[in-house]
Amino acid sequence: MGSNVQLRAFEPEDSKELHRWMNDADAIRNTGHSPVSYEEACSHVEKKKASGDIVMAIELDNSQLAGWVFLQKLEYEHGRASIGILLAPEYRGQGIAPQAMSHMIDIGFKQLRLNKIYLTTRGFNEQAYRAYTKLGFVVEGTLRKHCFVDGQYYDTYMMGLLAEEWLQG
């Protein structure tokens, strides 16, 4: 992975980006969530924090604010957490997202010695699909028809990487 991407603590200030990410339309059919105010995307973020979620945000060579990584539902008693990213649209695409979540999955095996991080991603994101197989994540399962999009269902994959096969990797 290239040495572009780093990874620093998500500020307040940064919500007002958050807040128009967020909004984005390709974002809205990606995650299932609907338009936020800027006051719920601040809220939002404090919940995350509140809740023991580890939220960082992505930085690049340039200090250009590119987006955010997340590690949520901690269970240290079973050794698991869900990852959760969202780029800024105009970095999407670029390979910016599989050097995030890396560094998050580093963070999540390595610091909190966590061994399992899972996600789900639905089945026309295939864009996610690749990057997330490319990272080592496997399907674990299928929600068939699990979301409904612009007027049709579509099966949500529910994937899964073990500490020892991204540590072996």
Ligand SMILES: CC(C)(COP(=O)(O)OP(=O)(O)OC[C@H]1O[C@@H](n2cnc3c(N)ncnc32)[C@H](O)[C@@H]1OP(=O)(O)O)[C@@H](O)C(=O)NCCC(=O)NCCS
The other form holds:
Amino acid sequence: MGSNVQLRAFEPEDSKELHRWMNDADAIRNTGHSPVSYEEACSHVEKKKASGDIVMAIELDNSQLAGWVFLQKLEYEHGRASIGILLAPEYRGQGIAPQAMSHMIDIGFKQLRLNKIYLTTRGFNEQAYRAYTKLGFVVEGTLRKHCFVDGQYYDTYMMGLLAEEWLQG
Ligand SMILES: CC(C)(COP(=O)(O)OP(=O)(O)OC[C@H]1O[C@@H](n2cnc3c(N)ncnc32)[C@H](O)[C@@H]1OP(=O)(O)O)[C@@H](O)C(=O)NCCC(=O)NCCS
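Now show me the form predicted together with the ligand, since the one above was the form predicted alone.
To see the whole picture, the full complex is given below, headed by that same chain.
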């Protein structure tokens, strides 16, 4: 289990690493985006920030950059936002995502006064599903045969977490 996982502002120079993580084969398979150039990775970050997304770098004890986590689609009138995460390949499978997301969920519920944080994940992404379940996200709906990957259709899960569940949990 990774220890002392912290969030800090995502700096422009972090996009170089983001470019590498986004082009990892598992990341492409799990998120569904196409391979991206360095310029596209930079402009992806800029667009997210410009549209009001909360974008944070995940940093470990030793100041190593381990990934990024963000809140997007912020809709304050409904008190909701969607959460996303991507770790560097070498930091996956070490329990880092639940810790990093937990910090971001705290920001969402305890600072931004959100009422709900939600996400979608592909049905075959068992690692992500387990990480999200551990945090208290529950499946609210199944989008049947929603994505086509490697010649096969897979379900996508809509998962959600309510402030009342997080704050009393
Ligand atoms: C998915 C991701 C966010 C998960 O974060 P993580 O820190 O690697 O997750 P964890 O190490 O906490 O593992 C989560 C659970 O999956 C289990 N797990 C690890 N590898 C697994 C595998 N190949 N298959 C199934 N379960 C697996 C872990 O044991 C853990 O369960 P446990 O706590 O009950 O033991 C991260 O691996 C990642 O960035 N992957 C690439 C991009 C991606 O898939 N993003 C999410 C899109 S929805």
